[in-house]
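What follows is one chain in C-alpha coordinates, specifically the form predicted on its own.
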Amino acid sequence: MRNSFILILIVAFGIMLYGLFDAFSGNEQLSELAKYYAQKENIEKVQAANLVTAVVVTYRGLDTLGEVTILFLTAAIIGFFLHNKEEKRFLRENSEIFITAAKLLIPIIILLGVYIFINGHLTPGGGFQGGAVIASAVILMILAFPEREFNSKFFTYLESASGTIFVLLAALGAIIGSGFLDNAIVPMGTFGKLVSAGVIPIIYSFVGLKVGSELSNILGNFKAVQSDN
(Lines of atoms letter the chains of each structure in order from A and count residues from 1; the text may use other names and numbers.)
(Lines give C-alpha, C1' and ligand atoms only; values in the text may rest on other atoms or scores of the structure.)
Protein backbone atom coordinates (compact mmCIF):
# COMPACT_ATOMS: atom_id res chain seq x y z
CA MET A 1 0.00 0.00 0.00
CA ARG A 2 2.77 2.39 0.95
CA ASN A 3 4.71 1.57 -2.23
CA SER A 4 1.61 2.22 -4.33
CA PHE A 5 1.13 5.60 -2.67
CA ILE A 6 4.78 6.51 -3.32
CA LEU A 7 4.40 5.45 -6.96
CA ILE A 8 1.30 7.64 -7.36
CA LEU A 9 3.18 10.61 -5.91
CA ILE A 10 6.12 10.06 -8.27
CA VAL A 11 3.81 9.83 -11.31
CA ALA A 12 1.91 12.96 -10.25
CA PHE A 13 5.15 14.84 -9.70
CA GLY A 14 6.41 13.70 -13.12
CA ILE A 15 3.22 14.91 -14.83
CA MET A 16 3.57 18.29 -13.11
CA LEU A 17 7.20 18.63 -14.21
CA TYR A 18 6.35 17.57 -17.75
CA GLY A 19 3.82 20.39 -17.98
CA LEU A 20 6.42 22.90 -16.82
CA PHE A 21 9.14 21.71 -19.20
CA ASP A 22 6.75 21.32 -22.13
CA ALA A 23 5.61 24.94 -21.80
CA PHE A 24 9.15 26.28 -21.32
CA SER A 25 10.76 28.33 -24.05
CA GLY A 26 14.19 29.85 -23.61
CA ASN A 27 14.88 33.53 -24.04
CA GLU A 28 16.17 34.32 -27.50
CA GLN A 29 17.40 37.78 -26.56
CA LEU A 30 18.59 39.68 -23.52
CA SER A 31 16.13 41.43 -21.25
CA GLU A 32 16.17 45.23 -21.09
CA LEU A 33 18.15 45.16 -17.85
CA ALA A 34 20.70 42.71 -19.24
CA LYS A 35 21.05 44.84 -22.38
CA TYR A 36 21.86 47.84 -20.20
CA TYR A 37 24.62 45.96 -18.38
CA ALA A 38 26.04 44.57 -21.61
CA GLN A 39 26.34 47.93 -23.36
CA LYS A 40 29.89 48.81 -24.30
CA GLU A 41 29.88 52.10 -22.41
CA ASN A 42 28.83 50.38 -19.18
CA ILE A 43 31.57 47.76 -19.55
CA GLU A 44 34.09 50.54 -20.06
CA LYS A 45 32.88 52.26 -16.90
CA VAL A 46 33.98 49.35 -14.71
CA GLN A 47 36.89 48.10 -16.89
CA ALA A 48 36.18 44.48 -15.90
CA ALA A 49 36.66 41.77 -18.52
CA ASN A 50 34.25 39.54 -16.59
CA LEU A 51 30.91 41.35 -16.86
CA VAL A 52 29.26 39.03 -14.33
CA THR A 53 31.74 40.12 -11.67
CA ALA A 54 31.17 43.75 -12.55
CA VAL A 55 27.44 43.34 -11.99
CA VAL A 56 27.84 41.32 -8.78
CA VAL A 57 30.37 43.64 -7.14
CA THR A 58 29.19 47.04 -8.36
CA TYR A 59 25.70 47.27 -9.88
CA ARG A 60 24.18 44.82 -7.41
CA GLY A 61 26.92 44.95 -4.79
CA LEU A 62 24.41 45.56 -2.00
CA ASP A 63 22.89 42.15 -2.74
CA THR A 64 26.36 40.58 -2.51
CA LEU A 65 26.84 42.24 0.87
CA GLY A 66 23.55 40.70 1.97
CA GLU A 67 24.64 37.26 0.74
CA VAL A 68 27.88 37.27 2.72
CA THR A 69 25.90 38.47 5.75
CA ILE A 70 23.57 35.48 5.42
CA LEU A 71 26.58 33.18 5.18
CA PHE A 72 28.06 34.77 8.30
CA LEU A 73 24.81 34.23 10.22
CA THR A 74 24.70 30.62 9.03
CA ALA A 75 28.25 30.00 10.26
CA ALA A 76 27.46 31.67 13.60
CA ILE A 77 24.31 29.57 14.13
CA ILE A 78 26.11 26.33 13.27
CA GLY A 79 28.91 27.26 15.64
CA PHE A 80 26.43 28.03 18.41
CA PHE A 81 24.70 24.67 18.20
CA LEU A 82 27.58 22.35 17.32
CA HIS A 83 30.62 23.66 19.18
CA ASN A 84 31.34 21.17 21.94
CA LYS A 85 34.80 20.95 23.48
CA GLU A 86 33.88 18.06 25.75
CA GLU A 87 33.08 15.51 23.07
CA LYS A 88 35.68 12.78 22.49
CA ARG A 89 36.03 10.57 19.44
CA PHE A 90 38.44 7.79 18.53
CA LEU A 91 39.59 7.74 14.91
CA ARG A 92 41.55 5.20 12.94
CA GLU A 93 45.04 6.37 11.97
CA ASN A 94 45.27 7.70 8.43
CA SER A 95 47.45 5.99 5.84
CA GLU A 96 50.83 7.41 4.89
CA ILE A 97 49.63 7.85 1.31
CA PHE A 98 46.68 10.01 2.36
CA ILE A 99 48.80 12.15 4.70
CA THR A 100 51.52 12.67 2.08
CA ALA A 101 48.96 13.54 -0.61
CA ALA A 102 47.28 16.01 1.75
CA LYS A 103 50.58 17.75 2.51
CA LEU A 104 51.11 18.16 -1.23
CA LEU A 105 47.57 19.17 -2.19
CA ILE A 106 46.60 21.54 0.62
CA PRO A 107 48.92 24.42 -0.37
CA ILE A 108 48.08 23.89 -4.06
CA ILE A 109 44.34 24.05 -3.36
CA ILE A 110 44.74 27.21 -1.26
CA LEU A 111 46.83 28.79 -4.02
CA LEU A 112 44.14 27.87 -6.58
CA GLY A 113 41.44 29.46 -4.41
CA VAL A 114 43.46 32.67 -4.08
CA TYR A 115 44.09 32.67 -7.84
CA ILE A 116 40.34 32.33 -8.52
CA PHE A 117 39.23 35.30 -6.45
CA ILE A 118 42.18 37.53 -7.42
CA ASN A 119 41.34 36.98 -11.11
CA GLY A 120 37.58 37.18 -10.60
CA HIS A 121 37.33 40.42 -12.61
CA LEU A 122 39.07 38.78 -15.58
CA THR A 123 37.79 35.21 -15.73
CA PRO A 124 34.74 33.23 -14.52
CA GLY A 125 34.95 32.84 -10.78
CA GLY A 126 35.34 35.24 -7.89
CA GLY A 127 35.12 35.57 -4.15
CA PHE A 128 32.48 32.93 -3.45
CA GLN A 129 34.08 30.30 -5.69
CA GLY A 130 37.61 31.00 -4.46
CA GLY A 131 36.48 30.96 -0.84
CA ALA A 132 34.79 27.59 -1.35
CA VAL A 133 37.99 26.17 -2.87
CA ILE A 134 40.00 27.36 0.14
CA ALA A 135 37.45 25.73 2.47
CA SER A 136 37.95 22.44 0.60
CA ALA A 137 41.64 22.61 1.56
CA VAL A 138 40.61 23.10 5.19
CA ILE A 139 38.36 20.03 5.18
CA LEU A 140 41.19 18.00 3.63
CA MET A 141 43.46 19.20 6.43
CA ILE A 142 40.87 18.22 9.05
CA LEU A 143 40.51 14.73 7.54
CA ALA A 144 44.24 14.16 7.11
CA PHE A 145 45.33 15.57 10.48
CA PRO A 146 42.38 15.10 12.88
CA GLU A 147 44.64 15.27 15.94
CA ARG A 148 45.63 18.88 15.22
CA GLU A 149 43.69 21.60 16.98
CA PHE A 150 41.51 23.72 14.70
CA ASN A 151 42.30 27.42 15.16
CA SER A 152 38.81 28.86 14.88
CA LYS A 153 39.89 32.22 16.36
CA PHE A 154 42.18 32.88 13.39
CA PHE A 155 39.36 32.33 10.90
CA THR A 156 36.98 34.39 13.04
CA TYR A 157 39.36 37.35 13.07
CA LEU A 158 40.06 36.96 9.34
CA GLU A 159 36.34 36.85 8.57
CA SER A 160 35.61 39.91 10.70
CA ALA A 161 38.47 41.92 9.21
CA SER A 162 37.50 40.98 5.63
CA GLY A 163 33.86 41.88 6.17
CA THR A 164 34.75 45.18 7.81
CA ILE A 165 37.08 46.17 4.97
CA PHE A 166 34.38 45.19 2.45
CA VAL A 167 31.88 47.53 4.09
CA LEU A 168 34.45 50.33 4.44
CA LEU A 169 35.37 50.14 0.76
CA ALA A 170 31.69 50.22 -0.16
CA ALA A 171 31.08 53.24 2.08
CA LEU A 172 34.20 54.95 0.74
CA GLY A 173 32.64 54.80 -2.72
CA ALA A 174 29.65 56.73 -1.41
CA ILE A 175 31.89 59.28 0.34
CA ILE A 176 34.53 60.10 -2.29
CA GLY A 177 33.02 58.44 -5.35
CA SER A 178 29.71 58.54 -7.16
CA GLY A 179 27.87 56.03 -5.02
CA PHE A 180 27.89 52.95 -2.79
CA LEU A 181 30.50 50.44 -4.01
CA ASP A 182 31.78 52.78 -6.70
CA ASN A 183 34.81 50.99 -8.13
CA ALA A 184 36.45 54.18 -9.44
CA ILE A 185 37.80 55.26 -6.03
CA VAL A 186 41.16 53.77 -7.10
CA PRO A 187 42.82 53.96 -10.55
CA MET A 188 40.96 51.83 -13.09
CA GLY A 189 44.10 50.34 -14.64
CA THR A 190 44.33 48.73 -18.07
CA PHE A 191 41.42 46.65 -19.35
CA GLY A 192 42.18 42.93 -19.29
CA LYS A 193 45.17 43.25 -16.97
CA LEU A 194 45.40 41.96 -13.39
CA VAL A 195 45.59 45.51 -12.06
CA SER A 196 42.37 46.81 -13.55
CA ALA A 197 38.66 47.34 -12.82
CA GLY A 198 39.35 49.74 -9.98
CA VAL A 199 38.39 48.44 -6.56
CA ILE A 200 36.55 45.35 -7.89
CA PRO A 201 39.47 42.87 -7.51
CA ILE A 202 40.22 44.27 -4.05
CA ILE A 203 36.64 43.78 -2.92
CA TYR A 204 36.43 40.31 -4.42
CA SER A 205 39.67 39.31 -2.71
CA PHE A 206 38.22 40.22 0.67
CA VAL A 207 34.94 38.53 -0.23
CA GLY A 208 36.97 35.39 -1.01
CA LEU A 209 38.77 35.56 2.34
CA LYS A 210 35.49 36.18 4.14
CA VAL A 211 33.67 33.29 2.46
CA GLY A 212 36.63 30.96 2.91
CA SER A 213 36.89 31.83 6.61
CA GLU A 214 33.16 31.36 7.21
CA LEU A 215 33.02 27.99 5.46
CA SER A 216 36.20 26.88 7.24
CA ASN A 217 34.67 27.79 10.60
CA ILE A 218 31.57 25.78 9.71
CA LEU A 219 33.79 22.77 8.99
CA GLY A 220 35.78 23.39 12.17
CA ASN A 221 32.64 23.36 14.27
CA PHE A 222 31.84 19.89 12.96
CA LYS A 223 35.24 18.72 14.16
CA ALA A 224 35.15 17.41 17.71
CA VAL A 225 38.19 17.44 19.96
CA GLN A 226 40.15 14.26 19.35
CA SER A 227 41.75 11.91 21.85
CA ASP A 228 44.47 9.31 21.22
CA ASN A 229 43.71 7.40 24.41
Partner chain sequence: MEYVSLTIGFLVILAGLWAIMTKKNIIRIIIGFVLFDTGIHIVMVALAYVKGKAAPILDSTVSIDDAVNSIVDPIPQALVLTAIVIGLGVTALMLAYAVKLHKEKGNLDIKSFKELKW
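Give me the form predicted together with its partner chain now, not the form predicted on its own.
Single chain only below; no partners, no other molecules.
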Protein backbone atom coordinates (compact mmCIF):
# COMPACT_ATOMS: atom_id res chain seq x y z
CA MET A 1 0.00 0.00 0.00
CA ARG A 2 2.66 2.44 1.11
CA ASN A 3 5.01 1.27 -1.62
CA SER A 4 2.42 1.84 -4.32
CA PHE A 5 1.92 5.40 -3.08
CA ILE A 6 5.65 6.01 -3.34
CA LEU A 7 5.71 4.49 -6.81
CA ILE A 8 2.82 6.71 -7.94
CA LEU A 9 4.55 9.79 -6.53
CA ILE A 10 7.86 9.01 -8.25
CA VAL A 11 6.11 8.28 -11.55
CA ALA A 12 4.16 11.55 -11.28
CA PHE A 13 7.37 13.44 -10.58
CA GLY A 14 8.99 11.72 -13.55
CA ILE A 15 6.09 12.73 -15.81
CA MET A 16 6.46 16.32 -14.61
CA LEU A 17 10.20 16.23 -15.38
CA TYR A 18 9.46 14.65 -18.77
CA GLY A 19 7.31 17.67 -19.56
CA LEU A 20 10.29 19.93 -18.87
CA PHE A 21 12.51 17.66 -20.96
CA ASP A 22 10.07 17.71 -23.84
CA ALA A 23 9.70 21.50 -23.83
CA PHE A 24 13.47 22.08 -23.82
CA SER A 25 14.87 22.70 -27.26
CA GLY A 26 18.44 23.84 -26.58
CA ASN A 27 19.89 27.33 -26.83
CA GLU A 28 21.09 28.74 -30.11
CA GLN A 29 22.66 31.84 -28.59
CA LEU A 30 23.44 33.48 -25.27
CA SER A 31 20.86 35.23 -23.13
CA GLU A 32 20.87 39.04 -23.13
CA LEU A 33 22.60 39.28 -19.73
CA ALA A 34 25.30 36.80 -20.74
CA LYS A 35 25.84 38.78 -23.94
CA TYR A 36 26.45 41.87 -21.84
CA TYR A 37 29.01 40.01 -19.73
CA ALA A 38 30.75 38.60 -22.85
CA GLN A 39 31.08 41.94 -24.67
CA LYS A 40 34.67 42.92 -25.46
CA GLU A 41 34.60 46.22 -23.54
CA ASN A 42 33.10 44.61 -20.45
CA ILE A 43 35.63 41.77 -20.50
CA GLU A 44 38.42 44.32 -20.79
CA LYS A 45 36.96 46.27 -17.90
CA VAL A 46 36.98 43.29 -15.54
CA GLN A 47 39.96 41.51 -17.16
CA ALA A 48 39.19 38.03 -15.80
CA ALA A 49 39.87 35.31 -18.38
CA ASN A 50 37.47 32.98 -16.58
CA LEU A 51 34.06 34.59 -17.08
CA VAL A 52 32.45 32.45 -14.36
CA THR A 53 34.89 33.98 -11.87
CA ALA A 54 34.04 37.46 -13.19
CA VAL A 55 30.35 36.75 -12.52
CA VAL A 56 30.96 35.15 -9.11
CA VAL A 57 33.39 37.71 -7.67
CA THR A 58 32.56 40.99 -9.40
CA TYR A 59 29.12 41.15 -11.03
CA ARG A 60 27.41 39.00 -8.41
CA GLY A 61 30.01 39.35 -5.66
CA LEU A 62 27.34 40.20 -3.11
CA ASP A 63 25.91 36.69 -3.60
CA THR A 64 29.36 35.28 -2.87
CA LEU A 65 29.50 37.32 0.32
CA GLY A 66 26.15 35.83 1.33
CA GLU A 67 27.40 32.40 0.40
CA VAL A 68 30.49 32.56 2.62
CA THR A 69 28.21 33.91 5.36
CA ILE A 70 26.00 30.83 5.04
CA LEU A 71 29.06 28.59 5.19
CA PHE A 72 30.25 30.48 8.27
CA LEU A 73 26.82 30.02 9.87
CA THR A 74 26.94 26.30 9.12
CA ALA A 75 30.37 25.99 10.71
CA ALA A 76 29.21 28.01 13.74
CA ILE A 77 26.02 25.96 14.22
CA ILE A 78 27.93 22.68 13.93
CA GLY A 79 30.53 23.96 16.39
CA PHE A 80 27.76 24.89 18.81
CA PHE A 81 25.88 21.68 18.22
CA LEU A 82 28.68 19.15 18.38
CA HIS A 83 30.60 20.77 21.18
CA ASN A 84 31.94 17.93 23.25
CA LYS A 85 34.88 17.00 25.37
CA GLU A 86 37.15 14.68 23.42
CA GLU A 87 36.91 11.16 24.77
CA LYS A 88 39.89 8.92 25.23
CA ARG A 89 39.74 6.49 22.35
CA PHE A 90 41.57 3.25 21.73
CA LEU A 91 42.72 3.27 18.16
CA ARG A 92 44.55 0.69 16.13
CA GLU A 93 47.85 2.12 14.97
CA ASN A 94 47.88 3.27 11.35
CA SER A 95 50.04 1.32 8.95
CA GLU A 96 53.50 2.57 8.08
CA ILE A 97 52.61 2.91 4.39
CA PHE A 98 49.59 5.11 5.14
CA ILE A 99 51.49 7.40 7.52
CA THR A 100 54.43 7.82 5.12
CA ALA A 101 52.12 8.47 2.17
CA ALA A 102 50.13 10.99 4.22
CA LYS A 103 53.29 12.86 5.22
CA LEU A 104 54.30 13.02 1.57
CA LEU A 105 50.88 13.92 0.20
CA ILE A 106 49.54 16.49 2.69
CA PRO A 107 51.90 19.36 1.65
CA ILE A 108 51.34 18.57 -2.04
CA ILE A 109 47.54 18.59 -1.65
CA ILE A 110 47.69 21.93 0.21
CA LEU A 111 49.93 23.31 -2.54
CA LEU A 112 47.42 22.15 -5.17
CA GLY A 113 44.61 23.87 -3.28
CA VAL A 114 46.59 27.12 -3.13
CA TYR A 115 47.38 26.81 -6.85
CA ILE A 116 43.68 26.33 -7.64
CA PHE A 117 42.51 29.42 -5.76
CA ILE A 118 45.36 31.69 -6.90
CA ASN A 119 44.61 30.83 -10.54
CA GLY A 120 40.85 31.14 -10.11
CA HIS A 121 40.58 34.05 -12.56
CA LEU A 122 42.48 32.21 -15.33
CA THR A 123 41.54 28.53 -15.16
CA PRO A 124 38.54 26.50 -14.01
CA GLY A 125 38.69 26.71 -10.24
CA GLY A 126 38.63 29.37 -7.56
CA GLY A 127 38.27 29.97 -3.89
CA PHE A 128 35.58 27.42 -3.11
CA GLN A 129 37.23 24.59 -5.03
CA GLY A 130 40.69 25.38 -3.64
CA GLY A 131 39.29 25.59 -0.12
CA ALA A 132 37.65 22.19 -0.52
CA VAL A 133 40.98 20.71 -1.68
CA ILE A 134 42.73 22.18 1.38
CA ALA A 135 40.03 20.68 3.61
CA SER A 136 40.67 17.28 1.98
CA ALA A 137 44.31 17.60 3.10
CA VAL A 138 43.06 18.32 6.61
CA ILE A 139 40.83 15.23 6.62
CA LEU A 140 43.82 13.14 5.52
CA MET A 141 45.76 14.65 8.42
CA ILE A 142 42.97 13.77 10.88
CA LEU A 143 42.84 10.20 9.61
CA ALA A 144 46.60 9.67 9.59
CA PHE A 145 47.40 11.26 12.97
CA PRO A 146 44.25 10.85 15.08
CA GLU A 147 46.06 11.21 18.40
CA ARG A 148 47.28 14.72 17.67
CA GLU A 149 45.09 17.50 18.94
CA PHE A 150 43.10 19.45 16.36
CA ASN A 151 43.96 23.15 16.64
CA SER A 152 40.57 24.70 15.96
CA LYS A 153 41.64 28.09 17.33
CA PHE A 154 44.12 28.60 14.49
CA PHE A 155 41.45 27.88 11.90
CA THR A 156 38.96 30.16 13.66
CA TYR A 157 41.42 33.07 13.59
CA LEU A 158 42.40 32.38 9.96
CA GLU A 159 38.74 32.29 8.98
CA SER A 160 37.78 35.50 10.78
CA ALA A 161 40.80 37.35 9.36
CA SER A 162 40.05 36.22 5.79
CA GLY A 163 36.38 37.13 6.08
CA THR A 164 37.24 40.58 7.46
CA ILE A 165 39.78 41.23 4.68
CA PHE A 166 37.21 40.16 2.05
CA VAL A 167 34.64 42.65 3.38
CA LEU A 168 37.26 45.41 3.75
CA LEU A 169 38.50 44.95 0.17
CA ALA A 170 34.92 45.00 -1.07
CA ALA A 171 34.17 48.17 0.92
CA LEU A 172 37.41 49.78 -0.33
CA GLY A 173 35.94 49.49 -3.83
CA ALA A 174 33.01 51.59 -2.67
CA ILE A 175 35.30 54.22 -1.09
CA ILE A 176 38.01 54.76 -3.72
CA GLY A 177 36.54 52.88 -6.69
CA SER A 178 33.18 53.11 -8.39
CA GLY A 179 31.18 50.77 -6.14
CA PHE A 180 31.06 47.88 -3.70
CA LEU A 181 33.38 45.09 -4.95
CA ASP A 182 34.81 47.26 -7.75
CA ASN A 183 37.92 45.37 -8.89
CA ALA A 184 39.87 48.32 -10.32
CA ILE A 185 41.28 49.58 -6.99
CA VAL A 186 44.67 47.94 -7.62
CA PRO A 187 46.70 47.95 -10.90
CA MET A 188 44.98 45.75 -13.45
CA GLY A 189 48.01 43.96 -14.98
CA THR A 190 47.93 42.19 -18.34
CA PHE A 191 44.99 40.10 -19.48
CA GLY A 192 45.55 36.36 -19.10
CA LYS A 193 48.55 36.63 -16.76
CA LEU A 194 48.63 35.74 -13.06
CA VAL A 195 48.69 39.42 -12.04
CA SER A 196 45.53 40.59 -13.74
CA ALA A 197 41.86 41.26 -13.06
CA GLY A 198 42.67 43.75 -10.29
CA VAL A 199 41.43 42.66 -6.89
CA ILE A 200 39.76 39.39 -8.03
CA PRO A 201 42.70 37.01 -7.31
CA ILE A 202 43.24 38.64 -3.90
CA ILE A 203 39.59 38.32 -2.92
CA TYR A 204 39.40 34.77 -4.26
CA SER A 205 42.53 33.76 -2.32
CA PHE A 206 40.97 34.97 0.91
CA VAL A 207 37.70 33.23 0.02
CA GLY A 208 39.76 30.07 -0.48
CA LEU A 209 41.46 30.42 2.91
CA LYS A 210 38.12 31.13 4.55
CA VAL A 211 36.34 28.16 2.97
CA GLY A 212 39.28 25.85 3.70
CA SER A 213 39.45 26.81 7.36
CA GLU A 214 35.66 26.64 7.78
CA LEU A 215 35.49 23.14 6.32
CA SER A 216 38.49 22.11 8.43
CA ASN A 217 36.72 23.39 11.53
CA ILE A 218 33.61 21.36 10.64
CA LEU A 219 35.81 18.27 10.21
CA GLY A 220 37.50 18.97 13.54
CA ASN A 221 34.08 19.19 15.23
CA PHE A 222 33.03 15.88 13.71
CA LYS A 223 36.30 14.39 14.96
CA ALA A 224 35.68 15.70 18.48
CA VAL A 225 32.34 13.88 18.94
CA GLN A 226 33.61 10.51 17.80
CA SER A 227 33.56 7.83 20.44
CA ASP A 228 34.28 4.14 20.62
CA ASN A 229 30.84 2.72 21.29
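Numbering follows the first chain given and starts at 1. In this text the structure is predicted, and so the values were computed from the model without any measurement. In this text, the rigid core denotes the largest set of C-alpha atoms whose superposition between the two forms falls within 1.5 Å.
Colleague: Could you find the option in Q29, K153, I97, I70 that lands on the hinge when one rigid part rotates against the other between the two forms?
Modeller: Answer to the hinge question: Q29.
Colleague: How big is the turn of the smaller rigid part relative to the larger between the two forms, in degrees?
Modeller: Smaller part versus larger part, rotated 8 degrees.
Colleague: Could you check how much the CA of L20 shifts between the two forms after a rigid core fit, in angstrom?
Modeller: C-alpha displacement of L20 between the two forms: 3.6 Å.
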